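The chain that follows stands alone, in the form predicted on its own, written as structure tokens.
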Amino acid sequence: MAANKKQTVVNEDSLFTFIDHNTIESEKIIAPRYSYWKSVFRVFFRKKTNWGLLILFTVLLLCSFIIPIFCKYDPNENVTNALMFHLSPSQAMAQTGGFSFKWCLGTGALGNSIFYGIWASARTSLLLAVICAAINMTVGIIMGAVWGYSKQFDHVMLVIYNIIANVPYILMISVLVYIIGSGFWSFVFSLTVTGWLSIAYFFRTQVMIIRDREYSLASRCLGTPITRIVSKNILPFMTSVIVTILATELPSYISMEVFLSFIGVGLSASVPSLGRMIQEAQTAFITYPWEFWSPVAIASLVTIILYVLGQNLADASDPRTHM
């Protein structure tokens, strides 16, 4: 009986832990560690549609950057063979002696392979979109942060913005392309020389809203440098806004390239692009539809996937969706 009573006392004592008067230990709070980006991706991948779109986009990326390496695209490959002009997929494979991925989408006006041409053109459009978005977003965010925080800089930039913003963007790009040429890097320069300005103006407005909040004012009172206030207090708060802008910027450059090349102002004929393929096939829209709809389908698919993934990532990066 005494042994059972002693055992009960021991079991009850093991349920409690004695804490001393150590102030450091008493201030510790046991809670699960929170990772912002881990939470963002958890919310993002919760949607099954995002998995499907990512897999499809990965396939498009691999095709765009791997196929042109092993299968060189030559638009003038069969320019001397009139029998290869404007062939449907079945006619092209019959003409070349059997099934081949090279001719599975038919041939163009000069006997060129549409299948090879689409992936070489998609690579150009994707590279253009990524480079332009990286330049414009980086310059736009930095300039917008300084613009919104410095009142002296604000007066100067508002004058510049009001002058440039009243000039149509398409007209400015067209003039620059005619002046400096229509090569790839010339086209990148035309899209980025003033493309960052509208992004900077948008961020200027957002920064002006956040800079006068209590925690920013407290940091200023404590003597925190402006660069640290901007980098630690303002820009992290705008993560979801940055992702939202990026979601619209990436597909917009692909659309811009397609439109400008379609009207004859885009990249030169020596640089394969989706817009150039669509522009060359517009006259064969009725008689040879495979030449027109194939690049249109790829351009539309890439643009839609980038936009939807970007919007879903922007929603996931909003801290309010993590609750």
Contents of the next structure:
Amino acid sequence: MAANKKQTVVNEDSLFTFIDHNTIESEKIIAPRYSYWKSVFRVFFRKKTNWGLLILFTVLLLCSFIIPIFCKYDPNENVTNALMFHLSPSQAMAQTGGFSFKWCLGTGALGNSIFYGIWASARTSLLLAVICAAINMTVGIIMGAVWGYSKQFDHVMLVIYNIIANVPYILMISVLVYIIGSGFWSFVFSLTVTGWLSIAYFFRTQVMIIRDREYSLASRCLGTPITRIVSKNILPFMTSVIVTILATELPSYISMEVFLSFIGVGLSASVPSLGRMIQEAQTAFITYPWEFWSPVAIASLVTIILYVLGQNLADASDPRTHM
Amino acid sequence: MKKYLLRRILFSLFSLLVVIWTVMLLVFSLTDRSVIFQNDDTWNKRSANERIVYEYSQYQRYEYLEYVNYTSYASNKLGNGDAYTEESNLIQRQEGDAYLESATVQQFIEEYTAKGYKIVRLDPIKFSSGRTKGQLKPGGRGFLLAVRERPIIYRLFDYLGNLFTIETTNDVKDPSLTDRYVRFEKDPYSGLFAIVGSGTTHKYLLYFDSRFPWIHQNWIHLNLGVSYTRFRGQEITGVINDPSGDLKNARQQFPALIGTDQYVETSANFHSATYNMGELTDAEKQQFNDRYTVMTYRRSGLSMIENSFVIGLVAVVIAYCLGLPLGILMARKKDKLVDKLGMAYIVFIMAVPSLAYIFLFAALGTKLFNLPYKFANAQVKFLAYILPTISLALPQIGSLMKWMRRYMIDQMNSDYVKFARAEGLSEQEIFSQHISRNAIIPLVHGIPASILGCLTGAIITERVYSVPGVGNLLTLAINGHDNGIIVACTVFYTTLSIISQIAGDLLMVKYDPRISFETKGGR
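The form predicted in complex with its partner chain is what I want next, because the block you gave corresponds to the form predicted on its own; please supply it.
Starting with the chain above, the whole complex follows.
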């Protein structure tokens, strides 16, 4: 009681001080600092397997881009020396005297080094995958955005899409390769000339969904220019979708190359490629297993790593996992 | 609905037309047409001018161009008398422009240049020295030709016009045949009725027999064109449809001898009888009542398309029977061990290039179960089908599991599931009666595509196990520069893909009445 009385004696006004009313400060909304990409990578690197896969992938990447620079792969280097044909790793190393990386996976049907061969081929495959994915994704996203946004464009594109979508993809690529040839760049052309269409169609649907959401409608009413709506309202929403598509696209081009070269409508013989190596070793599949399984293993390893990493990155890029 | 369907079908036909036209334009104008002579024996045997004329005759056969040989023109004009001999010798004897002095030659040139033909003169090639001086070199005969390129648009119309031929009673051009009809008759071979024609190319237009699919027809023929190099000159429909293997004999009776006790061991398929325009032998006159005496023979093996279809269909059935329940199980045990194992399998199937795991299955199957690896080497034919079927089914199981799990999980948080749970339904009931029925809707759409897709065969599987199927038709045609098969495959694959899209949509509407293609008012 007494304490209470004592407090009341204290002048209440002395406990409070007036502060200046600052209109600018009062507009600020305090929220925890959030950076989208930081959170994506935080979630991504929380998983230990991702670290392992990433390191493995870096090793594969370095190997396939550095080894072919220093050790030129020449498929015909031993073409005249029949002693070098179809050697198992141990035989090959015995033949050339002691351990060497060059012969550690044996030799192929023409005495070529399998070890150098798979890295040169993996380089082709990775380059092809990155170039094709870059072209198809860029064209696909831009066309998809326009397609989804413009109604006149939609009518025209739907007709084109419905015609082209009827043609099986394999048929389309095979016929194109047959007609324009099978060099690296013509192969890229065959894969990309219609490849972007399905991606664009997918993004068209996504853009249409977001375009008519209330907040987009609201900012359109407020007179926001289209470029700003696209870059601020629509694209951020699609980041995780884009990453998901990319994660399936990248390995799919590698598989596609392997598949097409294997059936003989892919890259020409002058370009080292995993598909062609597998095709050449196909008949030796039981008798000379190392020739066959080495390129198969590299192709599978690259695609699995790309696929799993991509899926995990796609999961991490979904803001709902950032909590 | 009907209006929508009609519009859809019309648009599909239009797009089919565009696709065929584009592929024909690309294939016939941008590729090197001379590759058809790569493994041609006749071409290799001939030389000089005769080789060039042979090339023209082949190009004409494959509809690249039209050409007229002057000698045949002259023989038409002058008959086969002395005047004709003199005219044709003129072409052989005279080099340079001397042949132009002949009135018939001038007429020929005038007539055909007016029609837009280009005149090609191949001078006779003669020995210039030695004992045989002045004589023709081998293949060195002189020729005078009129050649005209065929526009690709004509090819397209010809191709489409001949795509389907329907047999009519006026097909047989034999004036002695007066009794022309198409009618129902009792079929002595099956015991059932058959539609029998007279005056049509085939006698039996519709009939039943013991061979799958038990009902057959010879009425409408699909003509996909002619193979250029791989099956030189053969009809593509025949290539993919004709049974393979050894002749299969059976105790049968000739049509005229039915009712007697005269049986023969023959592989002839009496249902395939076609009209014989030539002279009948005495034996044929006894054995047949009519002139339908030419027939094909029964064989023990399956045709290319049947091989592919059998393997594909069994794989699809296995895939749906295993993939859907496994997907449901994974969704029920989400984040448990079953789910994780399933996910690992799905990642393996999705990420690894298909040929890697097909070879892996081949290696495992032959090593562990001692199953035949190459189709042709199999002792028991049935065993040869096992590995290809499994190789085809496993990836389909993976993809069905993946989507079934995805759609199940999407449905699991729906309100109707919470409501069902609140009503006190058991988890078992909720999953099997409520969620899976909704989750399966998008998958129903793919069923026609997977069944019809079996008709196009599987490229890698058939290659690895060397199955004699249709899967490699296109790729081998591309490697062999067989433009005929490429166009035929385009038509066939595109048509199948269009049909399966429409059928998938219809099936989905049938399965889920909430889905409708009617355009309801509003924007």
